[in-house]
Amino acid sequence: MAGQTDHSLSIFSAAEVEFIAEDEMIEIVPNIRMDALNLLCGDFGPFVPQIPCTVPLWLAVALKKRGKCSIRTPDWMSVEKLTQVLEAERESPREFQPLPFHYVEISRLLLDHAHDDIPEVYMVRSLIEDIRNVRFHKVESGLETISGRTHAVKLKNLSAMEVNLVRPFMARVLQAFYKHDSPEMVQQADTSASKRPQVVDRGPRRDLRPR
C-alpha cells in the first residue's frame, strides 16, 4: 500500500501530518543554561545543564540544531521494543499493536535531526521501516474485505499517518456503494416499498355537523 497509495487523495499533506506531530511533547537533556521559555503553548524551563526536561517535539528539534540539547530517545524507539512490536504485528495478521499516534512522524523526526542521540540508530530505522511495511499490508489487506454491505470499518491503534492515507479511499469507496446499491439491497427495498398499507376509497365522508 505505500508504493501504491495515491498521496494527492490524503486529507493532510505527509508535511501536515508532521507539522502537527511536532507539538508531542518529548525529553531534552540541556547542555546550556536558560531562562524559561513563555510561548503561547505554554511555559517551558528553566533550562539548566545535565537536567532533563520536557519540551514539545519542535522546541526539541531547535535546541537539537543549535548544539543546545541532546534528545532522549523515547521508551519505545529502543531496539527492544521495536522488535516486539514487529513480531508482534506480523503474529496478529488482524490487529495492530499499539503506538504512538504519531510514531511515524516522531520516529522521522528524530533519525532526521537527533540520531547521534539514538543508540543502534541503523537496527531502529530498519526495525520502523518493518513495522511500517507491515502494518500497511494488513490495512491494505483489510480493505479487500470491503463489499456492498460494509457500513463502517474498524481499524483500532492506526497512527496519523496510516489514518491518513486510508480516510480518503475508505469515503470513496463506500460512497460508491451507496450511490451504486447492489441488486439484493434494491429488491429488499422495493419489497418493503409494496409492504406499505394501501388506502382504501371509501367514498365521500358524511357531515356530520349538526343542521
The other form holds:
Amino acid sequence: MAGQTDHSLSIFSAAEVEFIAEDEMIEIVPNIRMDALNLLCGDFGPFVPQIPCTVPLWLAVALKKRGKCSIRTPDWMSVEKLTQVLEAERESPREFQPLPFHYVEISRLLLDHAHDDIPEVYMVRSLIEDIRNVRFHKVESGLETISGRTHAVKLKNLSAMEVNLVRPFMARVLQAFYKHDSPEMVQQADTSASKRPQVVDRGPRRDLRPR
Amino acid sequence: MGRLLKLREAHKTDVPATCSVLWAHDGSHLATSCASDTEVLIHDLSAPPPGRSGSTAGSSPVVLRHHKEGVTAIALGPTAGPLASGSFDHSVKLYNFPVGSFQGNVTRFTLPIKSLAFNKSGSLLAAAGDDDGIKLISTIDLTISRVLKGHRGPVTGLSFDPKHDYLASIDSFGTVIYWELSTGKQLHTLKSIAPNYNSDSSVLNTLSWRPDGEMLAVPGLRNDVVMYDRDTGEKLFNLRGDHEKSVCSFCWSPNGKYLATSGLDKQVLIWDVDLKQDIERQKFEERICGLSWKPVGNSLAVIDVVGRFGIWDNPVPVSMKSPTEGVVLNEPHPLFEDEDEEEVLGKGISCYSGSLDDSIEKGSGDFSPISRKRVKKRGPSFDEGEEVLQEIDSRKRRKESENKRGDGEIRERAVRMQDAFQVGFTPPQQGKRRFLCYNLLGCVTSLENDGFSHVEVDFHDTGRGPRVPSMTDYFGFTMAALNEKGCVLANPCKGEKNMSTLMYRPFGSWANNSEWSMRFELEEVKVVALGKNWVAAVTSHNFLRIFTESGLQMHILSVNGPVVAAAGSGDLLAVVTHASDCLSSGDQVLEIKVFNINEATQTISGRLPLTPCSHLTWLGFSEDGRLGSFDSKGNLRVYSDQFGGSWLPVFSADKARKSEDENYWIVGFNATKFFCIVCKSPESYPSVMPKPVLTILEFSSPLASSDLGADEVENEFMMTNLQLSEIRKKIKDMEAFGLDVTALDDEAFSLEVKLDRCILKLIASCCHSDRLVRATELARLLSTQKSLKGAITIVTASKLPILQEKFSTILEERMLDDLKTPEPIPTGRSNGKTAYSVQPPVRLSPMMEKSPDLNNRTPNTIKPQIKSSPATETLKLVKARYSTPENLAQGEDISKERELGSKLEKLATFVKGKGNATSEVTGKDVSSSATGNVKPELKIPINPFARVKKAT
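Now that the form predicted on its own has been shown, please provide the structure of the form predicted together with the partner chain.
So here's everything in the complex, that chain up top.
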C-alpha cells in the first residue's frame, strides 16, 4: 500500500479529488418543476417532474439532499456491468478495465447520498469495493515491477483516485531512478546500455521508502 | 369457454417446476414428467378414466423410477417407442413405450439436461442442457454421432426439422441456432430473438418446427410467437394477441394449421396460424408449461407447473377444421377424410411434410412405414438437383399459402371491438400496485389487499402538488382521472350488492367533507374524465353524465355508441365511441366528439382514424389544448385544423424503435414532442415501482423515402410547418379575443427562422442531387430576404448558374413587391420583426438602400408569397379589393415612431391610398394561411414597436 497510505504525498487529498469529480455530469429525475439554472458552468434544466435531465454531480447531490430529485444510476453502476468489470479485472492482471475516470468518487457520492435510488445497493457497494481493491492491488503489483530500467509507466484507464494516490510516489521513483541511473547524462536520451551498470545501484532506493 | 378445465395431479411438487406431457402416437397413452419429481408416469387412457392418477389401483399409471433427480425432459420416438427421459442427474435414459420397461442409459452429461428431441425417423436423439454442446446420439447403437457447440448458455429447446435437414436449438438467452445436420455447421444464428430467461431457470425457452417444416416457431419478445423461415432464417410473421406476458411454451397441431400457446400469464390460446388469429382460449390457475396435441382427434393435453395435467377436449371449435385434418396417417381413421388435403398446407408435399410434428414437448408422432422410408431415402444420398427443385417447390408453396392467408383474413377474421378503457391505466397484477391513472401531472395507484384496496394519489411535482392522504377503498375502484384540483374514482358494477360508484375527491376545498359520490343502479361507469370544474362519466347506457366540481348533476347526454375512452382538459372533453361493428378487415370504426363543457358546445365531431387492425390505447390533450390519439400499433396522431380538421400522423413507433423489444406507453405530448415511458418487452405497460421515468421523443412524420436523402431535414420541414400553422392559428384566435400575442409572435418568428434554415438545407441537398425545380420551389418558400440571399450563396457555391439566376429573379420580385406594399407594419406582426433589427442597413444591397425601410418591411411582404399557392394569391387579390382602410392611422404612427427619416414618411404618405389596402391583405393572409378562413382582422400593433425600440 505504498502509495495509498501515504496521503501526504498526494497532490490532492481524497476530498479534493472528490470535489473535482463533482463536476461530472449525471442524470437526475427531478420531482419538482423549476426553470433552467443558468450557472457559470453552463445551463441546466429546465426541470420537469419525471423527465430526466443531466446536471453536474454536485447539483444532483444538492437536489437529492433536499428531496427534489432522484438520481439515475449510471449504466456502469449496474450489478450486471460491475460484475463483468470485476471479472475482467480479475482475469487480466496487466490491464485496467475502462471505467469512468472518477468512478471511485462518483460511486462513493451516490452510495452516500442516493442509496435509495440504486437498485441492489449492497451488491453494488460490495462490487465497487471489490473492483477498487483489485485495481489498487494491480497498481501496487505494477509498482513492484518498476526497476531501474523503467523510465515510463503506461497505465491505461487508471482512475483519478488511483492515479492521485500513486502519482507522487511514482513520479519520485522514476525521478530517483533517472537521477541515480544517469547522473552524467545531460540529455534525456536514455539508452539501455547506459542504464545497465546502474541497475546494481540499489542503495538510494532505500531512502525513498520512508518518505 | 366459461368451463374451467379440471386438472388432476400426477406429480407432487411444492415449488413450481417445469413439467412435460406427451401423447403416444395412437393417442392411447400419455406420458408425464416433472422437474421436481424423479418419476416418469405413463397414463393409460384407453382404460376407464382414473379418479386420481397414481391412487386408484385399477388404472394407476406405469411409474418409471430410474432417475435419481427430477426429470426435466421427455421425448418420444416416432414409432411405438422408445421414450427418452433426461434429468437433473445428468443422464438420459431410454424406455420401451408404452410398456415402460427400462432399455438403458443413453448418455451422461456433466451438467443437468434440459431438452431432448427425437428426429422424425427416430434414428437420432438430440440432448442438450447446461453443458456446452448438443449431443446427437444414434439410437441404434447409442453412440454419439456429433456434438454441436455454439450456444453460450444452457440449451433449453431442440427441434428436428421434419425434413431432416436441420436441427434448431434455443438457449436461455433467447438465441436460436439452425444447425445443418449433414455437416454439423451453424447455418443461422439468431441472437436474442426470444426472451432471456437466463436468470430465471423456472422457464425454459422452446421452439418448434411446423409439421411441414416450412417454418420455425420461436417465442418472441413481445408476448408473441414469431415464425422464421425454414431456409433463410428470416422472420416471416408473428402471432400476437392477448397474451399479456411472454409465451413460454407452444405446440403445433398435427396438421400445422393450429398452434396452442401458453404464456406466463397462465393462459392457453389456440391460434389459427393461417389467419394469425387466436380462436380459443382458456385461463388456468397455474402456468401451463407443457402442451401436446392428441395425434388423432381434437384434444390437447396440458400440464401445469405444479404437476397437474388435464385433457382439453375440442380446443379447436367443432365448426372449424380439425387440428388433425389433412394429416397422412398410417391407419385410415374414419374421422379424417383426405378431401381437404389439398387445401391444407400439405399441398404438393408428400407424406413426410404432411404428417405429424415431433417437437420436443410433444414428441407425439404418427408415422407410416412409408413415410419413414422416405425420410431415410432423403439422407446423405440426396442429390443436388432434387434439392434445388425442392427449394423452388417450397417457395412456390409458401407463396400459395400466403395468398391463401390473405383471403382468409378477409373472409373469416374474428373481429373484436375494443372495450372501454381509462386513459393511463395499467392492468391489475396480483399483489402489485398498479396505476389507475398516470398523466403528466401525477398518478393514482391502487394496491388490492384482502378485498379492499389502498388508493394513493401522487403528484410528480412534489414541490407544488398538494399532498393527498392515501385512502382505503372499499368499492374496488378501477378507473381514475386526476388533475390539479381533484381526482375522480369509479368502480364497475360487481354483482347486485356492489353497484357502480363514482367518487370525487377535491384536493383543496374550503369546506369540510366536500368529497362526494354517486351510485348508479343498473348502470355501470365505463370511463371517467376530469376537467376544469367538471367531472364526466360515460356509462354502459351510453350516457355522458357531467357533474360540477361540487357534485351537482349538470348535464346528461347520450353518446352515439359504446364508449371507448374519454379525456378531459380545461373546458374540453373528448369522448371516443364505437360507431359500428368492426369492418371485415378488422379495422374498428371509432367516432370522436369534443365538447366544450362550459359553453355547452361541440367543437369537433368525426371519425377517429386508427392504423388498420389496431386499437386505441391513449387519448388526451396537450397542455395547449391539442387533441392526440395513440394506437396499439404505435402511431401517434394529432388533430389539426388544417384541411378542415384532420388527424395528422406525427409519430410511428415502428420507425422510431431502436430495438425490437421497446414498447412506448404514451403519457402526453406538446407541440413538438411527446412523453412516454419506454417499456422493455414483454412488458407493454410500466409498473409502479420503480417509479417510471418519462422519455421525450420527437415527432417524426411518416415520410416516404425520397431521392434527396435528407429525411431528417424533410421531417423537420414538415414539423416546423405544422407547428407554425398551429401557432398562427393560435395567434388568430387570441387576436379575436383581443389578447396580447407578443410572446406567440416571437415564437412564430423563431419558427420561421428555423423553417428557413431547414429550407436552406433542403435547397443544398436538392442542388446536390440535381433537383433544380424543387430547389426553386423551396426558394420561393423562404420567408426572409436574408435567407433568399443565403440560398443564392448556396447555389453559387454549387456552381449552378441557372438556379442563381432564378433565385435572383425571385429576390427581385420580392423587392419589387416590397416597394408596392409600403405600409404593412401594423398588421404583419408575426412576420420578420427582428430580422431587420438584427440586420443593419449597412449590409443592404445597393438595390435595397434605395428605401431604408424597405428592409424593415420585407418579411411582411414576403409572407403571402411563401405560404400561398397560386390559388391563395388570387384570393389575396380579391381580398385586397374588399378590405377596408382601418390601420392607416396606426401605420403612420409607427412609421413616425421609428424615426426612420423623412424618406420613409414621404413614402408612407405617398402610398397611403393603396398602401393600407395591401397591408391589410398581407396581415390577413398571414393569419388565415393556417385555416383558409377569411375573418375580420384585429390590428394590435404591439410588437413591431417594442421590437424596433429594443433593437435601435
